[in-house]
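So this first bit is one chain, no partners, the form predicted alone, shown in structure tokens.
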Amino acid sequence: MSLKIMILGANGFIGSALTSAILRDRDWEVYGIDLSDNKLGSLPKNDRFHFVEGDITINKEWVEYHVKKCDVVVPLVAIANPAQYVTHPLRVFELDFEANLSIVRHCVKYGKRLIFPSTSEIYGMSPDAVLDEETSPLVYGPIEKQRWIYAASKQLLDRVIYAYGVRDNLDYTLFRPFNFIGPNLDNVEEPKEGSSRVFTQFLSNVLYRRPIKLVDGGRQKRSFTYIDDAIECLLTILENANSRASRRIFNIGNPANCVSIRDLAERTIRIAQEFPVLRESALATHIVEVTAGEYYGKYYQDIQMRVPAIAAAERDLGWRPSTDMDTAIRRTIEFYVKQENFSARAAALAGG
């Protein structure tokens, strides 16, 4: 089955990994758009990959034309960063909800299949110990806690997509990522305290020998999923335009990799020591505790536990994650160490 896949946000962490896997392991065509292509630069030249440098909020005609042209649309453009939820909530809403709603409506208009990224954040402060796609309640904090605007935007889009499925027979699959980590996660060399993914921040702190700051002691637990496992699940979803994946919601996560943020920090420091270029920096990295108010500001609110139920993906997609926590961390660090710029900076800092 030869497919034409449109990936909005093809240069992002998930988008670049998915694009690479498709071009490597499938015979599908990929039409991608993003603000840059730095994460796609290592891809070998391929006539099946068509990339445009652009902005989905500006290049609207290009987007609509390629929705019409392609078989499947995967919109991965979003602000997915807790610090941004707190400091720029309207920007989050405008991109994550309004811009993506336009994509959803194009899919309805042209009868195209939609593979849409929901989020583990959608469960909010659900009381369920294990979060089920269909039964867990979605519980958010008060309006003044602006961090929930991301989850609320995603939840409303999930409901809109579901409603289009009921009324207009939109063929969709919603997937909910649980803390994906792996190569090309972020630019580790540019420390962005409080505004990058947690593992990226920790590795950056190790590189620069800066204290790792644990919000409220790092007691919060998250389930981390290695990107290769996640992409395997997404490829299976893309291949199954039938009752197994159509009009379904799937958690993509690894319950076995549920660890506290403190545990993640300690593992990152320990495993970084295995790499000679990072050993001294890792040994010099300390852990300190800060309050959520100090780190994120007064509009933040946290969740203590987030563990996915993955029975639906296991049963209906035949998918199960296989990468343990230490291996995921080790492979991610290894990727960065192999980057010339990263290694050169690490060596210079170690020499200093």
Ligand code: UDP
Given for the second form:
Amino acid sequence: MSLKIMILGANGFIGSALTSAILRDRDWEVYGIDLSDNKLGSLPKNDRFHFVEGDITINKEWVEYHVKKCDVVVPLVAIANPAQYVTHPLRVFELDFEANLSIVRHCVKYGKRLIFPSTSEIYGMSPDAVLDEETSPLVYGPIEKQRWIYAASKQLLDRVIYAYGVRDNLDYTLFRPFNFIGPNLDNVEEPKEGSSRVFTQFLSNVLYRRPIKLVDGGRQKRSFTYIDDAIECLLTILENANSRASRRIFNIGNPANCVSIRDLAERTIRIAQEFPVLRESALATHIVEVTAGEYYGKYYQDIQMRVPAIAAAERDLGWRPSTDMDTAIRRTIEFYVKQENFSARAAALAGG
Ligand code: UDP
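Same protein, different form: I have the form predicted alone, so give me the form predicted together with uridine-5'-diphosphate.
Then the entire complex follows, led off by the chain already shown.
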């Protein structure tokens, strides 16, 4: 029997990639909801895709009805951008925690399988060099550092989901994304700083010929994971009902792509030069250093190192990421360059 999957946030970065992979490579049905459908527009028409434009905090009846109707629920609606944790902490709490808690409870009530995004941010400033799903301590800064409201919200949801698993047998899988990058990550044409995560921010800086700003020198490291690798892992989790993925937590990340933010900036500038429409801009892009306080304000605190242990996913899901850093950057830039608006803007800025 074909799986019925509900994807909340089907138009998001992960949601749109997951939706299109399912429709392309599997015979499952997808019931999606999102505020808009701009990232889904290029999908070929498919009878297995049922989409409604809506807001999960308003269209509550639609949401509950579809949790009841589907086999698996994948709630991907969340704010996941550190600049917003410090500017809109309560919005992060209301959406990422409160709105999602109600969906978790529907899954408990109707006995549905839940595939839920935890986060690599949950480890915070953990002292472990490699972050393990089951043993690493989760370490956050003081309350004044509002950045941690996202990690704390996600941590509490992980604990709530775990407890529903113990008490009510909720069938869940928690997955922890490590800096996914790829097509549709953020809107690169949005020149406002802080509207994107780091890689798309850098690409936007190249596009607009604005200096790339390295927060505190860019020595902090992240493990960048190409979206196609991540989606392959999610498909495997979706396939493994009631077995190796049930009531488990998996890091989804690429430890081989652990690079400093400075290194990321240099690679972005170098690889952008391969694309004629960006070449001049990339050659003109400078790198400057700023303090975290200047860039994010006083409510921010950084994480210096973030490397995933992926033994659990390798052993139990047979998954391993294969896209190296430069390929991930190149494919992502290629996607943006192919967008008509992006190229038109790049050409206009190059000419002006
Ligand atoms: N960062 C930076 N310059 C920017 C944007 C981000 O140096 O223009 C740094 C930021 O301080 C952090 C890292 O890049 O250390 C990754 O930031 P991102 O927003 O992608 O999220 P995070 O990995 O911290 O969740």
